[in-house]
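In C-alpha cells, the next block holds one chain alone, the form predicted alone.
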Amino acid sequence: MGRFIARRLVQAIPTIFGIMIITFALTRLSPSDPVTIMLGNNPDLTEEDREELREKLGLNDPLPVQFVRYVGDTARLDFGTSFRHNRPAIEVIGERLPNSLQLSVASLLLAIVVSVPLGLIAGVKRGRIADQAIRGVSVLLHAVPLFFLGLLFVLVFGVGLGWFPVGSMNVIGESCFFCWDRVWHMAGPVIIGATGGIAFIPRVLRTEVLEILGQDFVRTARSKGLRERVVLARHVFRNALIPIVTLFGGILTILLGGSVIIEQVFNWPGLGRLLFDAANSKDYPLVQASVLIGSLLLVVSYILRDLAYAWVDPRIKAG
C-alpha cells in the first residue's frame, strides 16, 4: 500500500505543475492591476508610490522570473504573503480550510445516505411509481443550478419561514466548531451541497442494479431457493455498490467546485468564498495557494478512492 501511495503521489507531480502554470497564467493575464485595486484612486498617492509598491510585491519582474520564484517558493512550502490580508497566505487558508472541509464531508455523507437507498429502490422497482419519481427528482436536481437552489432555500426556508439562518456559521457572539448551533447553520449549505450527489448517484446505481439483476449468478442464486431479500442484499446490492466507489473522486470534485457558489450564497467563511474574494481583489499569492491546496486535496481524494475500491473489490487486491 505504501508503494502504491508513493507512486500515485509521484504521478501527480506533472498534474500539479500544470495546474500551477495555468493558475499563474490566468492571474497574470486577467485584466486590472492588483496595485490599483489595493490603493484605489487616492489622490495623495503619486505614480512613484505605486511603482514602489509594485516593486515591493515583485510585480515589476518579468513573468518568467515571477514564475520561477513562485515554483521555488512553493517547493519550500512558502506560499507567499497575501496582498489583501498582509499575512502569509497559508495562514489565511488554514483558518478557512476546516470550514470548507466541514461542509464538504457533511454534504458527501448526506449525499451517500440519501442517494444510495434511492438508487437501489429505483433499480428494484423498475418502471413503477417510485422509480419514475426518483428519476424525475434526480433529473430536476441535475438541471437546476446550485446558486438558484441556494437562493431558493434562503428565500423560502430562511427569510420566508425562518426555519434556518441565512448566513454565517454561528449566532453572533457564539463560536464553536461542532455544536447544535453550528449544525443549524450548516443545514442549508449541506443540503444544497448534497444535491449534486443526489442528482447523480441514484441514476448510476439504478443502471448497475438492473444490469446485475440480469446476470447468471443472480439467476443461479434464485434457482437455489434463496429468498429474494437475500439475493438482493448479498448478490445484487453488494456488487452494484462497487462501481459507485469510483465516483467518489468526481463527487468530491463537484463538492469542492460548488463550494465557491454555496459559500457565497450562504455567506459561509470557507475556502471557496476566500478564493472568490481573492480573485476579485487580484490577490495573486492567495489565489495561487488556494487553487494549489484545493488541487492537492483532490489528488488525495482520488488516492483514497482507489484504496477504498481495492478494499471493496477483492479482485483489485489480488491484481
The other form holds:
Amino acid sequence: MGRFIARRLVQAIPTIFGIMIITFALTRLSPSDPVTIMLGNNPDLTEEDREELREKLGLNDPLPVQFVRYVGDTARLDFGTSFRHNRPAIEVIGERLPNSLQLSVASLLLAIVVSVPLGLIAGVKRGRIADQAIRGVSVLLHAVPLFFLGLLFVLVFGVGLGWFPVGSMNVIGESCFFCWDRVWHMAGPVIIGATGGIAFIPRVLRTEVLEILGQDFVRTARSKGLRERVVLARHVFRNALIPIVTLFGGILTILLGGSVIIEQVFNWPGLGRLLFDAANSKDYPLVQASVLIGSLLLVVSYILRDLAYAWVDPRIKAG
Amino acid sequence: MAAPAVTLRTPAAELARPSIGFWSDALHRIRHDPVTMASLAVLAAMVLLAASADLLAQHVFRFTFTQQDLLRTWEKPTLDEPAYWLGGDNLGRSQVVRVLYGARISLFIGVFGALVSMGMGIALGLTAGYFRGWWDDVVVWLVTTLSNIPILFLLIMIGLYFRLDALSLSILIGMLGWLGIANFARGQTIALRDREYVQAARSVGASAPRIMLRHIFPNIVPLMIVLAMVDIGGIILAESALSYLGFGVQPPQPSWGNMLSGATAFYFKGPHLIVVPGVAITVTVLCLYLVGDGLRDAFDPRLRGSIGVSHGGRNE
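Same protein, the form predicted in complex with its partner chain this time rather than the form predicted alone?
Now the full complex is given, and it begins with the chain already shown.
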C-alpha cells in the first residue's frame, strides 16, 4: 500500500504543475495591467511610481522567472493578498472553506442515501416500471439547471410555503456550525446539491448490479439453494457497492463546481460565493487563489478516492 | 378432382429481406421510437422559432427585446396582448420576445461550442490513440489537468479577465469541454489501431492521416453523434449557469441564463420570470439528451445504457 500511495502522489505532480501553468498564464495573458488594477487611475502617481511598483512586484522579470516565483510562493502557501479584504487570500479562503465543505459533505451523504436504494432497485427490477421511472428521473435531473432547481425550491418551499429559510446559514444573532438551526438552513442547498449525484449514481449502480447478476458466483449461490434475498444482500449488493467509493471524487467535482451556483442561490457564504464576490469586485488575487485552491482540493480528493478504492478493492493496486 | 393449387414458397423466399445499410436501419429505428421523434419535433420547433425571432418580434409581438414599458412592469402573463403572453419583466419588457432571442443565443452557443469541443476532442483523441508515445502522454496530461480544475471557477476567472461575447464564449466553453470526447475517441482508437483491417491498410502503404480518417474515424462517427447531442445540452447548461452568475452573455442581449440573474427580486413580484426561462432551458436540454439516447439505441441496441447522459454526468 505504501508504494501505491507514493506512486499516486508522484502522479499528482504533473497535474498540479499543469493547473499552475493555466492559472499563471491566464493572469499574464489578461489585457488588464496588474499595476493599473492596483493603483487605479490615480493622477497623483507618476509613470515612475508605476514603474517602481512594477519592478517591486517583479512584473519586469522574464516570464519563466515569474512562474518559478509563483510556484515557490504557492509552495509556501502564499497565495497573494486580497485587494478588497486587504489580508492574505489564504486567510479569507480558510474562513469560507469549512462552510463549503460542510455543504458538500452533507450533499454527498444525502445523494448516497437516496441513490443506493434507487440504483439497487433499478438493477434488480430491470425493465419494470420502477426501472423506467428511475431512468426518466435521472435524465430529467441531468437536464434541469441547478440554479433553476434552486430558485424553484426557494420560490415554493421558502417564499411560498415558508418551510425553509430563504438564505444565509443561521437565523440573525445566532452563529453555530453544528446545530439544528444550521441544519434547517442547510436543507435547501443540500437537497439541491444532492440532485447532482442522484442524477447519475443510481445509473452506475444499476449497471453494476446487472453485471454482477450475470456472474458465476451468483449462479452458484442460487444453485446451492440460497434464498433470493440472501443472494442479493450477501453476494450482489456487497459487490455492487464497491464503485460507490470511486464516485466520491467525481461527485466532489460536481459539488465544488456547483458550489458557486448553489451558494449564490441560497446566499451561503462559502468558497463559491467568495469567488463570485471577488470576481464582481475585481479582486484579482483572490479570484486566482480561489481557482487554484479549488483545483488543489480536487486533486487531493481524487487521490483520496484512488486510495480508498485500492483499499476496498485490492486488484487496483496491482494495476 | 384437381389437386389444390398450392404455390410452393421456399423458406428462403419468405425470409428474404432487402438488405439495408447501417444508416437506413438506424433511420428506421428512430422513426419507430415515439420519444425520440417527439423530442426531435420539439427541437425543430425551437430552432424554427429562434430563427424567426426577428420576424415574430416585428409582426406578431410588435416589441423589440430591449423595448421597455414602465407602466407594465411585472405584468402577469395575459392573453390580451401578444407581447405579454408570457408576462413582462421588471422593466416591462416582453418576456415572449426575450425568450425567443434567448433561444437564439443558447442554441447558437450550444451548437457552435459543441462543434469546437467535438473537433478538439476527436482530433486529440484520435491522434493520441493512434500515435501513442509522448503525444499520448501530453494529451492525457491535458485531460487530467483540466478535469482537476472546477470548470465554472475557471470560466468565471476568464470572464473576469476578458470581455466575452457569444462567439468567444462558445469557443471558450467548447475548448474546456472536450475531455470526455477525447477520452472516448482515444479509447476507441486504441482498441481499433491493431485490428487486421488497419494493419492491412498500413501494409499497403496507407499514410497515418488516411488510416485515421478513412479506417478508424468512420467507426466512431455514430457514437460521436450521440455524444454531440449530450455535449450541446451540457454546453447550454454551462452557458446558462455562467450567464446566470453574470459572467456570460451580457445584457441587454437576453439569454436564458441572464434572464434569471436578478431572480431573487422576482420571488414575490414575478414568479413567471423564473419559471419561463428555466423551463425553456430544461425542455431544450432534456430533448437533446433524449434524442442522444434514442440515437444511441438506434445505432446499436446493444449499447443501451452504456454511453450518453447516463455515462457523462453534468458539464458543470
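Residue numbers count along the first chain shown, from 1. Here the rigid core means the biggest group of C-alpha atoms that line up within 1.5 Å when the two forms are laid on top of each other. Here the structure is a predicted model, which means the values were calculated and not measured.
- Between-form comparison between the two forms treats the chain as two rigid units and finds the smaller unit turned 13° relative to the larger, from C-alpha superpositions.
- Here V65 exhibits a Cα shift of 6.7 Å between the two forms, evaluated on the superposed rigid core.
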